[in-house]
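Shown here is one chain on its own, the form predicted on its own, set out as structure tokens.
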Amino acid sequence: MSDDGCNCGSSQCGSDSCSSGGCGGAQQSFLENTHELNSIKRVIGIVSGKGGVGKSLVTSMLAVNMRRKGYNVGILDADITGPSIPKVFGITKKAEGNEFGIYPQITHNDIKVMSVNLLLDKDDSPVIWRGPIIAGTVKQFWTDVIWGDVDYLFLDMPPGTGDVPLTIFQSIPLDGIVIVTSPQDLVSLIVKKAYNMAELMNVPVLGIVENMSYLKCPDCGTEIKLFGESKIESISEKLGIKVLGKLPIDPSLAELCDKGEIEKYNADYLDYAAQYIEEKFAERSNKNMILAVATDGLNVSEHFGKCETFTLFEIVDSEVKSKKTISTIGNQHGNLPPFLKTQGVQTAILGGIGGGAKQGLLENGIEYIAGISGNIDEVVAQYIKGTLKPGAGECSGHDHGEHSCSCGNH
């Protein structure tokens, strides 16, 4: 956050007018294009507010589950200073490349993996790099690696909410994140940090996975809560997100990871998480729906709170059946979410939006994609194809202090 109180989430922000596009001025995208030979349909980040909670384990298990469902899957190991993905999959060969780019290594069950350990001479060599170099390496894994055709690319994110995670949020078009945590007392604060960062960057939170939830006694089957009673249900209820799974402390699973044989695990710990992710994106791309676009003439309006018209698109079988423009006069600001609900809207495409309006949309059962600009017909076409990504770095709330924010959410 800059000294003038801007909360746009941009590492470039520092001026009173937030020229990076977060609050005032034209919105600026920092998203990087992936390699021209890639076709990556969904990108999902696995995050946590602190290290040591099992992000890599959850990333690996979700990738294995989705591969078993028949999807083409990749893992981008963005935890540069603590890479462990190659180890749990038993990958020992190094990555190779040519004049076209770098090729990931392939696991026994055809999961594509890229990690800094696949580039180092020795796996145990420390990565003593400064933040900008680490962030640049992660971006290269997105821009220079030839992933090919991938249905789900999972990112094992670095822990915390610092510079490197921020760069990833800004430069790689995430479709959603899964938060990983543990049952310890600090869990509420840790989860909220990760959740709030995703909110600032307009990335949907798909749900929470709790690791080290319990230990099952091998003799009597009693679940022993080594870290105390779980608080994950109450936290997820407060934040309005789903609990996607609880992982026990399972010695057999740890043994498989140590042997590099995680693809052999047969427990159902994350079956629900994989099913939920699959259905979430299938529903988003295939359902018949009413899609609302905040409209300023032929373009997406910059300001949700002051938008005077919305264009409603009726989508049937992934095609636009009809569209009409409606006036919002008398229903602006806080009245907009319930007004859109009365119009049967399930999803809204927006430019800038404040935190209160975001909450209002969610409370009315309306998903939103924010930070969007451009011609409304072109934007809707991107949405139907599944290529429309939320913009990064717009205004996230109403508490702007004295700086010259022009987000329109006041």
Given for the second form:
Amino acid sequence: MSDDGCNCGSSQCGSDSCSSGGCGGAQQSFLENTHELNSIKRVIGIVSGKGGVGKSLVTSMLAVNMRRKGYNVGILDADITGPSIPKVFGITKKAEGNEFGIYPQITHNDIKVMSVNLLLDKDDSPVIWRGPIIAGTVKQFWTDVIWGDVDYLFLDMPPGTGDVPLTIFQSIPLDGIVIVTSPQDLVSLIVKKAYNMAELMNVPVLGIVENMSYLKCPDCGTEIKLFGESKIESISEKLGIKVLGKLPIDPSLAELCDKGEIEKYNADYLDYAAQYIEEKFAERSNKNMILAVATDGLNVSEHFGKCETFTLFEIVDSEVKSKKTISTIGNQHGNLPPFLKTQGVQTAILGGIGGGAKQGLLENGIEYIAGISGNIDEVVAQYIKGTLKPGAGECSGHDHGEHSCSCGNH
Ligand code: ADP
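The form predicted together with adenosine-5'-diphosphate is what I want next, because the block you gave corresponds to the form predicted on its own; please supply it.
So here's everything in the complex, that chain up top.
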């Protein structure tokens, strides 16, 4: 036990310093439930290190792309102080509500949109609010807005890695983030910060999009690199994340945005990104697979490294075909990931897990969903339905020196 009273061996640590992130250990879950009339399958945050790099544009284009594939799509405009989503879609009507909640507005192609601009009298009224009010408004867009059935909800996050984005990360269960950057950014630093924030909060980074990558000469087609050579490949390699796309500066795109007609834009720059997101999430719910759950027998074990049993679920056509419990004694800690691999495991569901063990799982090609607690059968049923979200209750305190963790997995 450390001086601050936090024992990060627990995945449900309620220590004050822990919940503030001070000890780097386990964190309390602050996740909020969405409105009871909502069924939202995937929530994807679009983040950037600073404003003006094209985050809202990429959010909008991804939403349009997914809508064209036939999905029900929503955009939650969490960029409260710089809301631009309604404008690029040409939405002028305000949001309406009744005793059940607030209804989003709908674009020409039926994308649902909620933004603070749909609540303000005038679009150009500045939002001069302090952080907690801003974060509270975003939370309400999640808890009080009646989104209905949505396959993909895209969150246009506030820029940066400060207090407001952090609160959003803690309160809305994100399935993944896309980082948007531009070549003139202090790219590697900014991408690394966004990456670290997502990693701390247990949210997978789906990839990076580089906006304003180049300008295409309208006469000869030459690509002019206004901001110099792109560094995005080397960063993505260093961090092990995918480049999902590169967008040129395109005056015709800016013009469509100004006219509120982004849905008419037809270039394929983000097709790969949309396809990747689609495949990534379809794969999870349909795949025939072996799923391992760290367990004490009935419930998900609090700690991966010292867990003595795993229950393996064989999933075929989205149903549990068989289930067996195996002992890990003799194969714990660093040996666990390769041991699970020999059992044919593709995905693991866990409570707390340290950084080294996460790395070990990834190196063995095993995806994981961490910070989970509760009955193993119920958790697996949620996984198959696609509603199991990573929790914030994981132990990330394995590489800190002074803080003593009881797991012995250092
Ligand atoms: P952010 O959300 O990061 O603050 P926006 O997406 O609102 O940035 O983009 C800022 C402005 O730059 C918008 O007016 C947008 O139309 C324009 N813009 C962004 N990316 C491009 C691009 N690739 N080509 C043309 N205009 C762009």
